[in-house]
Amino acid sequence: MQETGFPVLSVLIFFPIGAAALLMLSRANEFAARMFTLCAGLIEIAFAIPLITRFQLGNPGFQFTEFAEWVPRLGLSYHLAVDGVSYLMVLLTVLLLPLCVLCSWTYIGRRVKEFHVNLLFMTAACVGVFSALDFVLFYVFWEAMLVPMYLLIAIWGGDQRRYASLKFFLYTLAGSTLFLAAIVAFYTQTGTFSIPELMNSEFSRTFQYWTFGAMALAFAIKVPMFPFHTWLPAAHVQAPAAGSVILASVLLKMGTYGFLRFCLPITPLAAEHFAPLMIGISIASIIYGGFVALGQQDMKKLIAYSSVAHMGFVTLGIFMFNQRGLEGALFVMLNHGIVTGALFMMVGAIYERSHSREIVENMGLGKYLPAYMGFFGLFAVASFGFPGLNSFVGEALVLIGAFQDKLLIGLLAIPGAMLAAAYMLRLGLKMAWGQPASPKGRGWADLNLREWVYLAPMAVLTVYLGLAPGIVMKVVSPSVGKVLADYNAKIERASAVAENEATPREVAEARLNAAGLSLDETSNDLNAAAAALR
């Protein structure tokens, strides 16, 4: 692991807490919280600039390490690290912080302090559950995340904020309690919460599967994955435009993080023997969460349903368990942050104008609004994987991946892109050209200049990656390569123990079925070519 002098992501976690304490114990007005909450921002993303400087490409191993001794009695340290698979969404939930202040500065009017205190909170949470590496230590920054969320959505959500509030906390907290019952089980088993040291241990085949089921299923849930969905597109619809950016582009991907950090290389096993259980419920959430964006009307809605569909190729490309289809998966989580987020930014933006987030409120506004259209354009266009963007570069990878598995799984996949393609050239169609078009759009203002501010590096984001993915891949995947080199080792070792265990008939048995055939058909041929030969 390599050791930083500057505690960069301890400064990561708590400035941003430490900001939000002296914003809540402060009397600033509407203006200072939203301008003491951008510097802050400002600060956060300069204080990141070390991990980008100093990280080094085609390390695999752990970076940026801080160590020490929390709870020794109970096996318990603060325990923070970076590697390729994190990397990259420290550094985006870093980005978001000042933009979501942007896209929040006229849409939140009331309670500005408190609204802008949750955000300097949940960005902390968010670092500290990409970064942490002690077990308990990461179920603290996931259950802490649960609270702004939950304050976001319940205080300056829409008119049905108390039911999708509660339905987030309790689907969350649900998944919660099943990830903490696997963190005990494996404590019990080896006396540790360390994360390195549980990936490097082995366990049984049985304690796998019950441990593989307990966290699945919290990850699921927080994916989410059909049939675990339902909890979003109320959050997503509810949410104000900030909460939306924050859930869709950070807190999703906790749960693909999860099945990478600790599924696979803590229970191979188990991983293993539900893959096509879990590429079966990845290809259900693809096809599933298409096929309801091209019938949804509640832009948030369309693009919340989309957000299923995609978060099922992510799971998709990390049950391949091959290079290309991990990669894949990292590249979309990445991507699907930058999409995804600015369109939430965008459908904040034009609620702002029309106060209706109804396809039908919002057409033919290409005429009014060029700069807005040409932005939501880019970023539609982007989200369905067109050539040259950057959703094309992870979707494509993860189909590589499932076609170099099985041909049926890569054909099962294709409608998928089909229909993403179809919502969102729907959606992207109606409001640039439809008919009739919004009366009111005549009288309202294009882009001002706070709005370029925060719609340009997600623009330039969206490009760059399409054109140069180049980066990215040097960044993960080193730390792909590690995860699936231990995964295969101890695959192999599980495989070679329990061959050294069995009867020369089952192994025989094994070895026959691995290729296709049957030990009893077998046994008739050759009984029936001996009797010919004689």
The other form holds:
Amino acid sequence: MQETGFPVLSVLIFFPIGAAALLMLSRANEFAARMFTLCAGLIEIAFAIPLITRFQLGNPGFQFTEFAEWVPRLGLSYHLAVDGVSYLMVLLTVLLLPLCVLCSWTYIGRRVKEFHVNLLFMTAACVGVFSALDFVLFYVFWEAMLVPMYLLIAIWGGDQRRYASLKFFLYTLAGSTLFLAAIVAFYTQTGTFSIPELMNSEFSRTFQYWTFGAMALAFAIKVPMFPFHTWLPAAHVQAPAAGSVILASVLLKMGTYGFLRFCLPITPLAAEHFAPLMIGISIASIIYGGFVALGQQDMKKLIAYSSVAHMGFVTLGIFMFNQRGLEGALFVMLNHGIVTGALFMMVGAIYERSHSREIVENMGLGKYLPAYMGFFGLFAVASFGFPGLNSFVGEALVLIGAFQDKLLIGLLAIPGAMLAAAYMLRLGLKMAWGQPASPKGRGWADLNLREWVYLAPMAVLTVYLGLAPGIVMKVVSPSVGKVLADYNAKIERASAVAENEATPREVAEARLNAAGLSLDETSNDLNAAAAALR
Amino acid sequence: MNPEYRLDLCWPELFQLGIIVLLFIQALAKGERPKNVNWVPYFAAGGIVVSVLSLGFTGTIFYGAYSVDKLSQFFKLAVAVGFAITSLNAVKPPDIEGDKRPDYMLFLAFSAFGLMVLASAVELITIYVALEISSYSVYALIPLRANDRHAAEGGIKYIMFGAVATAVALFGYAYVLAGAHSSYIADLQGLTLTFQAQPWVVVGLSLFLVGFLFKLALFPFHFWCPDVYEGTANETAAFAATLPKLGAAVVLVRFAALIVPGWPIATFLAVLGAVSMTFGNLAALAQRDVKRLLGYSSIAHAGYIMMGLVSGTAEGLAAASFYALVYVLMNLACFWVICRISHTGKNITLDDLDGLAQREPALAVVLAVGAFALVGLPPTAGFMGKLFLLQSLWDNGYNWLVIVAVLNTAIAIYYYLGLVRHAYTHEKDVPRNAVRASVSAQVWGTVLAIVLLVLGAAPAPVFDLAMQAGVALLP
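How about the form predicted in complex with the partner chain, since we already have the form predicted alone?
Complete assembly follows, chain above in first position.
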């Protein structure tokens, strides 16, 4: 535990809320609302600087801890902290806020103030999710984030925005209601909502099975894993650019974060038990997402389905239960956030020019919009895991983890990587060198300064993390190691307990069975022998 | 002062009686001009202060029939808060002629007074009388809507069902008296309340409770609820939908202290609760009239409150009390918006909410907070209330009811979200001469929304009060 004096995580959560409230009450015009939110985003990044400078590399535990009683009678506390698992996601969330403002600058033309209020609330809730260490507090942020996201899709989305937003809301909320029952069940078993304390408790096998089921359903919908993914393409396609960016970069990560933070440490026996199932649907997600992406004509749909596949790699890595797999999962989470977020920004940028997301309407850009196509090419290539760029590291680690565990699993996941190359290259090639659908394409302007400003950081991160993944590994590895060590210790203890609990009869039966005998027959034989002796 | 008549313990009731007297005088005054009742909310706010100051009072008066304890003071405070909001809501009901406003307000105040008495009543006949005081006023209010056939229908339904329910309650009282030879709850506490040991008392109590389950609109005593909400004026519905539930909740909480979990009566209530929430939510899915929708949703919420009652622990009773208070507040938030939008007193349908976010941004936020609180979505008070209920019930033998409740939340999202969906995502051109809500209406609505959010973020002080009440009942 480490005291910082400056409650950096609380500030990161409550500063955007305060800014949103101020903006809501103000009579700001459109330009002022944009500028205000942009400044708020930059200040938010400034507030996050202590997070970067004071993070202790090599410390596997929770840092920047903040603790206060909330409802003491019921054991609720306001407990925030980050470790290597959540740290990078908090930074990514904070980084995205100003970029989202910039990429919506001309994209959003109506109800501008409300839009930015929602963006600010969204950021606050996302930081809260990744830093909460009290189960109820986590759930509060987890659910609170639904409302701004719902409004982002439902008000500023495409033609079918109402359908898509409703589907998004119903799916995710319905998924997490049972999660609440599981939280309450944990409380009645242990008397605490504290996540670190729950991580140190041990629960019976059946209890773990069903709590795991309740949690996993909520997380699987959020990730989304096949077959719970149907809300995602609809939501992505209909959402405005900034909405898609947050959805892809941060929201989907909450599901995999949940698996890592809760399912592995708190219900390890169930995680082990259900791992084959989870691996199976992870691979199904990878293959299914890849194939469906290959057939898409809509750019956003293509990227949305590719997300299903990429997130399949994350869950695959998590349920391999080895160091490489988990590191890879976290790496993919971060990099998918960067690359896919950037791709959605690019789709938004071209949509502003062509007013269409169909691939055929946006072809032949290489000649007329070279800078745009340059960025697009970089992100597309990064997305399918080109060596030297960030996604390669993560997927490679996951695959190494998979091969370490079982050759078959690794072999099954490989086609996913190839499919990714196929659909991304197809998209990139058509956009760069296809025949322009109409001559109007030639009149479009190339990237302007604003677009450079929000794309450049993403591009720098894409290249930098690809070439120097060590920095991420230094953050992630210790915490992953700890998660894994705790997990293995619990599994071992459970099996040791199971052995000790065997009754003498069971032990005798097991020994006789091993020798090909049955207890009843043997005892009959012994009785007969004793009778004969008498 | 004779200790049996220590009226100084009853300040909230006496204060409320004072408001009634003033209204009575105003109602008798001659004159055709519209009478101004704007002063009532201020006095009602004073009633909140009085209730807060008398939170710590304890004592038993009127020969044990009237108990001033933590539970009663908690509920009196809740009633005072609810009355303040409803009276603020009803200062200018468009359905009611101007010279009848003091009469209208008088009935509201009188009903609230009955509910305060109900909170302290611990003897069956006292409870019965208090229930009737609070009910009769509402019977008079419900048909008070100019030239509306639905109002007559609602009024008749409410009176008929109400009369039957109270008759059954009285019938049950006779059995209790026959079996237990006493009508004091304290005496019943000493009995073993199983059917084998005390058949008359168990049957009698069950029948007596019907009167309150009717008020709470628990399945199968819910028939009146959607029709009455639909038929009555918006302001009256705001009252009838909220405050009487507090009265029912307090009596049920007192009786629940008698119930041991696992006893047939507890299981019976648990089953009714489960059916009630499921039926209420499913029926609400199909509604277009917002008040009808809230009517069905209140049937579902009656089911949720049952969760705290059947758990039979102090936490459960506290959770039920807390939830009853929160329910009143979140429902009033929704009704506040309905009454402000409906300038002519007409019923509001979902389509009337279209474009509310542009037309009345503040009211739209209030509606959204109210609706999300009713779903039980964090960070609102509704979430905390539901969390406390689930928590109290889990591992007390009714885990299935928790699962039913949780699944019901998933069903309920759709129609509550419908309110927000229409307000925010269905856009409509605003007519230039549209009537706007007054600044004070926006401000008070916002205050209500903020209270819901604050109770969600920091429920500890209020929940502690409820908890003290629960612990006092179940030592």
